[in-house]
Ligand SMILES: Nc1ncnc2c1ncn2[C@@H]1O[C@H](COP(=O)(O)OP(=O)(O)OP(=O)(O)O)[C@@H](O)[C@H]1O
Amino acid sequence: MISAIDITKNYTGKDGTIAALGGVSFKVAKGDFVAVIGRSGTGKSTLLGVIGGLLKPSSGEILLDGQSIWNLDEQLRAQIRAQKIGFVFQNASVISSLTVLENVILPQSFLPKPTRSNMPRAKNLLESVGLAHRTHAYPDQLSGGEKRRVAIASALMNAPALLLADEPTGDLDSETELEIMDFFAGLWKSGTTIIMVTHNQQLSNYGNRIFKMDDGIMTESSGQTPTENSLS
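In the form predicted in complex with the named molecule, let's see this chain only.
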């Protein structure tokens, strides 16, 4: 499903140049659940942004279902993002002027052929993340963890084949965290490919593969090299 080929990413600013990714290669098969672990500042969010077509790499290539996403024009890349990729950002961004339900439905409008609002799906998703009772609230009226759960439901609205989740349970209590992880496990079982960044060692065992980031270099902790494929 995904091949990353020698990805580098440098940020250049007033502090000089920071090499966030120093040549990362791996393959992720359809149906893999990858946990990405590693210390703060080692390049995990940067990697997710590059895979998700949001952050242009300095060099290297990302193939998604054989298509080189960074060689497409912006419009096509946006289409692929809307159709295939769900993204849960580390800061759980939601739009404050939209209600919870409107936030969840929003990604539908990014599809090339917008379909009629799939209200039942949005409501089901809100129920799955335990927020059915806050459907008409605005984000300002929610706790941090509730906002995060809205962001998760919204990322899943278009039934993406690939879910990229950056610390999706970051500010949740351990009980809610387990509920969300069980929900992710169910998605995985039904065929969604998942790449999840987590600081929580225990959560990394939910998936079938663990990648470790260390100063922009990635290794696979199962002893395989990340270019080998666990399922095929």
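Worth saying up front: this structure is predicted, and the values here are computed from it rather than measured. Numbering follows the first chain given and starts at 1. Superpose the two forms; the largest set of C-alphas matching within 1.5 Å is the rigid core. Compared with the form predicted alone:
For comparison with the form predicted in complex with the named molecule, please write out the form predicted alone.
We keep it simple here and write out only the one chain, dropping partners and molecules.
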């Protein structure tokens, strides 16, 4: 499904050039649950941005279903993101002026031909993340965990084949973290390909493949099949 070929990403600042990614190569098959672990600042979030077509690599190539996404213009790349990729960012990305339901439906507007049957799907997604009772609430009425669930439901609105998750439980209590990770495990079992980055090594137990990031270099280690309550 995804091939990364010798990806580098450099940032230039007042202290010179910083290599966030130093020649990363890997393949992710359809149906994988990949956990990328590492300390903060090791290039994990940069890697997700490059894979998802948000950050242009300094060199190298990303293939999604055999197509080089960085050889496309921005309009075509945006269409691919809308149709094939769901993003769960480190900070819950919800719009304060929209209701919970409106936040979940919003990604439909980015599709070339938005479907008319979006309302039932949005409500089903909210039910699946335990927020059916918060449909008409606004984000400022929600807890941090509830906002994160809204962001996850929104990321799944267009039924993406690939879900990219950046520290999806980073600021949550242990009970909510467990619930969200079990939800991710259920998505994986239903066929969604997931790439999740985290500094929490325990969460890597949900992945069937585990990679470690260290100073922009990624290596693979052994993984296990995700199971519910992997943290217990």
